[in-house]
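A single chain, nothing else alongside it, follows as structure tokens in the form predicted on its own.
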Amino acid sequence: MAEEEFTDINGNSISLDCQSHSAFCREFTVTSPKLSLRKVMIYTCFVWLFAYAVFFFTENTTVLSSAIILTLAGMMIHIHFVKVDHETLLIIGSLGVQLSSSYASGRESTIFIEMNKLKDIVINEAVYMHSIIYYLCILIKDPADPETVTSVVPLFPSSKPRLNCLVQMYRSCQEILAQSR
């Protein structure tokens, strides 16, 4: 499969890369746009100009030092914990589902859900701000009662793809789940 362009719920461009490794194994990677240097520069200039205005009236140099330190710390926290470059869903029919997130700093987080814990993969809807959004999620079985759901794990929480992108991934995941049952 090839890489396709879609948009997220905010209208920003994202790309979906679908790879079929075998009949029982598929990988979906949603890539978000890189960190905008323009936005970083505008934010930094705004904070530093505000700090300079406060310094001008108070003549306190700690204001400037604090602004520089807070701006740098804020950028580091944003890059390391918030800004996700790409999210990956790897579904292997006989084994389970692996969810990975790669952050702008290079940090990666991975979760694996075994197939025997997975009840289903569905498209769910939620109220987000003033609109209704759709998201792909995994329903986790209750070990005591396999017919009930104990938790819901949302997929692609940072990139938030629109419904047309989710439907494509959903159909492919359902093909694999149908083969493994």
Partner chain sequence: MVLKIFFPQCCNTADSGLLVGRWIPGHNSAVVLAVIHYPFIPGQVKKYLSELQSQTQVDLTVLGSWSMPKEGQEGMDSFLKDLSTIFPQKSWIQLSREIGKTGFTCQVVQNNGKLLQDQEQKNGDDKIILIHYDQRKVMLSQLHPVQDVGQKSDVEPSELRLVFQTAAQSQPLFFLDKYDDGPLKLTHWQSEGREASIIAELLKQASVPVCIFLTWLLSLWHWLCSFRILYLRPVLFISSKLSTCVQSGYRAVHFQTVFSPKKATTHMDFMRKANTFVSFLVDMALGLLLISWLYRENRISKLADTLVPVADRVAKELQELLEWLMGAPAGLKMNRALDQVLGRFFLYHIHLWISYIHLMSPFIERILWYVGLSACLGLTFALSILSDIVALLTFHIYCFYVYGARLYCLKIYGLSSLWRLFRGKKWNVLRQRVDSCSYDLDQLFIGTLLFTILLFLLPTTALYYLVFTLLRLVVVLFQGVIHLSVDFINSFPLFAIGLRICRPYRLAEGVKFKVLCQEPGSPLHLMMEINPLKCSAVLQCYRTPTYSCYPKDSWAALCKKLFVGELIYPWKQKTTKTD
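Residue numbers count along the first chain shown, from 1. Take the two forms, find the largest set of C-alpha atoms that superpose within 1.5 Å, and that set is the rigid core. Values in this document were obtained by computation on a predicted structure and should not be read as measured data. Compared with the form predicted together with the partner chain:
Could you switch over to the form predicted together with the partner chain, since the one displayed so far is the form predicted on its own?
The next block holds one chain only.
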């Protein structure tokens, strides 16, 4: 178990949790900051005041009810499809790697990549406008053609941890990958 102060690329604080289930099985969980109540209240008040202003001029109550429905629907869509609560990387030596994103509403979406499709786990850098972003990614290969990289799967796309966090995870993963080679 290791917990230090980590931040993501935008400066929000995140937390990393490493669990070692066995000598060849490790799990990394990166938790994003939760939905801020203040932001929700500000957005809701803004939308409702705007709707009330429109109602004041048009005297039509459907504006108000549609504003309420819109706010509710928007909030449900946001917590079910957009807001990621935590992301997990489970690496099991000689079996594969599992990536899982858990959303604020409890929904989980999981991908499992088998070991024979996995070429390597590396830290890649991307230049975006004025900043350089480091990200951990999995290089996928076709089992029939082991030398070419067919695709790159970035890890932790919503949490986006910084380099110090990535380096820790990279070292752990490489230990396990070295064992299974």
